[in-house]
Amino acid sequence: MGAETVRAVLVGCGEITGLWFDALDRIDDVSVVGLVDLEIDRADRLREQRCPDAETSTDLNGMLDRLRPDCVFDCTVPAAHEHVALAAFAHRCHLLGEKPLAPTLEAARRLVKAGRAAGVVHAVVQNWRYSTGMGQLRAAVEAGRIGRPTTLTADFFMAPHFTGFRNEMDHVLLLDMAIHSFDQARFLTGADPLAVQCLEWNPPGSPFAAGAAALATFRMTDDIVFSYRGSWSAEGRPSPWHGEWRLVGEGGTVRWNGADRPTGERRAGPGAFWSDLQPLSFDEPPPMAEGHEGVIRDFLTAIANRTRPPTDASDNLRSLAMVFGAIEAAKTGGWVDLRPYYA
């Protein structure tokens, strides 16, 4: 490693670190010195199969003060990203960590101030912004290919056999997934949630606790209207991931389903009944990172050049706002005024 390597130390090691290994395998510019877990047997098979260069340790506070890194990654369950980014900001050390920011509104505003004040680089693993369908996508509404975008809908139905936290977690959807399709909703369109409708249920069969499914209507600024439709109990023809697409622009629409390569039309005429189509072409992008690649990237630049990375915690504020605001207002049963949350 050179001599401009940042030193890393991960905290919890489990199943989530293999997408970390697998990205940090290629990126030079990092090294994982320490590896933190409650159970340190977890620690210290995953120093044996990624990182045998490593020290590990029960005690976060201890290994911070011992290795003196220069950042934290957080691969722990929610409930612990309060206690370790405080951890990691009383040692000036940098931070990214999994979604979400935090388990509350609340304290996800404790760590953006926390963070703010130890002037450190604090980032969020919004890793689905980081894929190539959501770059042509983007790129075409910038462009102005479909005209002032109008109307997005996002469909995510899947049903996934979990263990773990997640099966016991109340509103799982909202606060453990959709904040991702929520994120990619305001990095497509640069719009920001002003208010939401929201319901949610546990439909029969589901194996979660609470919360497997949600509607949700989002108005944004510049008049977008932005809907999601998710369950994590629906068996078969599940989504993809990314789930599936739709950008309405007053010009023309663009869809993607989320694995393939974007399609779409605008209006070449007026026509008589129906207005005259053509077919949108999308450009091969440039290579990119996607995933956790990118978003570590992107982290690190921030890091050197003293700069906010695109998922930074007090702009993640606002994708988490969507998400509470959405809980708030499928226990109220009416439109949630978003602003106040992330004001």
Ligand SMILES: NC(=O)c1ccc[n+]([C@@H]2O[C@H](COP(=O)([O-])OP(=O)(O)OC[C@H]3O[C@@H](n4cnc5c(N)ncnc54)[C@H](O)[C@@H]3O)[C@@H](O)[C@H]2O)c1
Contents of the next structure:
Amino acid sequence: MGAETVRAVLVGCGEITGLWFDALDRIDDVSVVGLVDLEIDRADRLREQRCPDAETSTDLNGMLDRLRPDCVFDCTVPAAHEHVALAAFAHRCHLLGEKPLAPTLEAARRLVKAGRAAGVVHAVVQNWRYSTGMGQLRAAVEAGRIGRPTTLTADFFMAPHFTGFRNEMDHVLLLDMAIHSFDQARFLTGADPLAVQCLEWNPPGSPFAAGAAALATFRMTDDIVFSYRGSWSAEGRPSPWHGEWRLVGEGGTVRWNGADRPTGERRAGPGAFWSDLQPLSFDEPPPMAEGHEGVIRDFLTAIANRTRPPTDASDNLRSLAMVFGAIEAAKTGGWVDLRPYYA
Ligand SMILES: NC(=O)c1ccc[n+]([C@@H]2O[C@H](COP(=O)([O-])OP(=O)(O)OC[C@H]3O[C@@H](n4cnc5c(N)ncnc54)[C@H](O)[C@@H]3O)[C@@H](O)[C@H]2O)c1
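Form predicted together with the ligand structure, per the form predicted on its own context:
Now the full complex is given, and it begins with the chain already shown.
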């Protein structure tokens, strides 16, 4: 272990840790020294498979007292995120936690406040920002290739067969999944959410207890409208995990199918009934760390430089506001003002 190696304790040894260790295996300056889970078998199995030198325990506070790590990686279920965060902050540990930041807005606000008071780096895994396709779309928008953005749409349709916490969770699509798309919408446009209207339902035949589908419309700053359509109970012709995107600007449109390279067209001349259009070319992006690797690298950089990472928890409140505002709007049936959610 080098002098600059960041020592981490990882809590919650379930499904998602596969992606974490795939990423951690490619990063030199971090070492997982402890694994914690309510079920010791899970922690022991993960040690065997991915992290042979780590200690294992069911007692997070005890392990933090003993090992005094620099940071905590929270891979537990959403209902446990507050408990884990408060333990990390009480030990002055930096925290990188899985999305969603917390299962309620009140809990998320408490966590952001507690992280600030502890003076640590506190970030959320919004790994979908970290993809070449998203990066290319954003670069095209920033370079003005389609003019001023006006309209953004995202479609997310699939039917995964989960076991575990999701099947019984309320608002499962909005809270567990749409948080990614809502965060991507902010990332792409640089705009903040102002208000939302939403219909949320559980389609007949859904394997989930509640809220497997939603349609939400957001008014964003800069006069942008964002429309999200999603279902986790949609058999056949699935969209990719990243969803399918269309961003319309005053002078053109870019599209991304969530998997391949983006495409686009811009107005080249006034034409007759239709404008003359020209295909957009996208710059070849510099090589980037995708997904969890990108998030973890930016988190480590923020610790080293004492800066805020791109997926800082206080900024994430704005993405989470879109989730909880959409849930509220679905209940009330009207527009919900989102600004008080993150003021
Ligand atoms: N970023 C992504 O793309 C992505 C993808 C999938 C899941 N996730 C998120 O990762 C988190 C975990 O999801 P998963 O699919 O791995 O769930 P999982 O149920 O497979 O694993 C969760 C683990 O946490 C443990 N746990 C629960 N409460 C605990 C506590 N208080 N202390 C210690 N351990 C505890 C459980 O025993 C279990 O082993 C969720 O927040 C989920 O939304 C993120």
